[in-house]
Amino acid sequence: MQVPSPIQQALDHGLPDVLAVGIVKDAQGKHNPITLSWIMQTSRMPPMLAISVAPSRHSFDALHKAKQFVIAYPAAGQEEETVLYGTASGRNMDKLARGGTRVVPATKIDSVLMVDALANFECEVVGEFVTGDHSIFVGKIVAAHVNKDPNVRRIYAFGYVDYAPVERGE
């Protein structure tokens, strides 16, 4: 049986959410990570991902300038750095260094990959759409990378800063 509900409360019933870290090079040449839960695959051919970012975020202006980004699916053990990337601003801080994240250069775009993540996707921006208080950036995937360890588990969002792995079947 359905009953009326505040919108946010009903949206929270959909948890856990997908969780990703977007990495974009800012105007100062710093690779800035931002934690995202509003992300989706939008096409298989060509492969594309879409992310939603608020204009108030440091990464928003960087996305406009760079026109490219990496999406990394953080793994179990990366919860603390993933919280940092979603709660601190990269305007005055090197969040990758502060989080202790191991990175390597991307292969097709000017960005970096998170070494310990489950997967990384290098994307070139092919479209942007304003949707209320956020904009959707659509990125064509130009390269993909996966963690060679088959035991690495992805983390999900159970709330604003409550991140944890999920076992299959849970």
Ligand SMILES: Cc1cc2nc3c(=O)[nH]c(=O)nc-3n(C[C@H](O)[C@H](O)[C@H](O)COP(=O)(O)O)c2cc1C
Second form
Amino acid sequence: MQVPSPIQQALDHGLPDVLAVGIVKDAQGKHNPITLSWIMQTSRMPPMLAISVAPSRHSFDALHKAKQFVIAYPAAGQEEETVLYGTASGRNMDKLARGGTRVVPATKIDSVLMVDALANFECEVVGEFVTGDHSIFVGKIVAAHVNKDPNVRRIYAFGYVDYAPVERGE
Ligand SMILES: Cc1cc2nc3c(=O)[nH]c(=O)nc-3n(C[C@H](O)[C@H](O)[C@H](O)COP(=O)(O)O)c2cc1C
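Provide the structure of the form predicted together with this ligand, given the form predicted alone shown above.
Entire complex below, previous chain first.
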């Protein structure tokens, strides 16, 4: 049986939520990470990823300038840095350095990959849509990388700062 609910309460009802880290080079030349839940694949061929980012984020201006971003799926063990990237702004902080995240240069765009993540996707922005209090940036995936350790587990958001891998039910 369904009962009426306040809209936002219903939208928040279905935890866990997807968890990703976007990395965008900012105007100072710093690679800035931002924790994102609003992300989805929108096309298989060509492969496309869309992210939704609020204008108040430092990453928003950086996206307009760089027109490129990396999406990393953080792995178990990266909970603390992922909280930092979602709760502090890179406006006055080098978040990657503060978080202690190991990075290597991306291969096709001017960005960096998270070495210990489950996977990384290099994207070029091909479109932007204002959707209310966020804007969707559509990225064409131009390169992808996966962790060669098959035991690495992806983490999901069970709350704003509560992350964990998801166990498959028996
Ligand atoms: C679990 C989680 C998910 C988030 N998802 C988004 C999102 O999809 N879009 C967004 O604009 N902000 C999202 N945020 C908020 C940003 O990560 C946060 O405001 C961050 O500090 C912005 O960093 P910046 O100013 O360096 O860009 C999320 C935060 C958390 C903790």
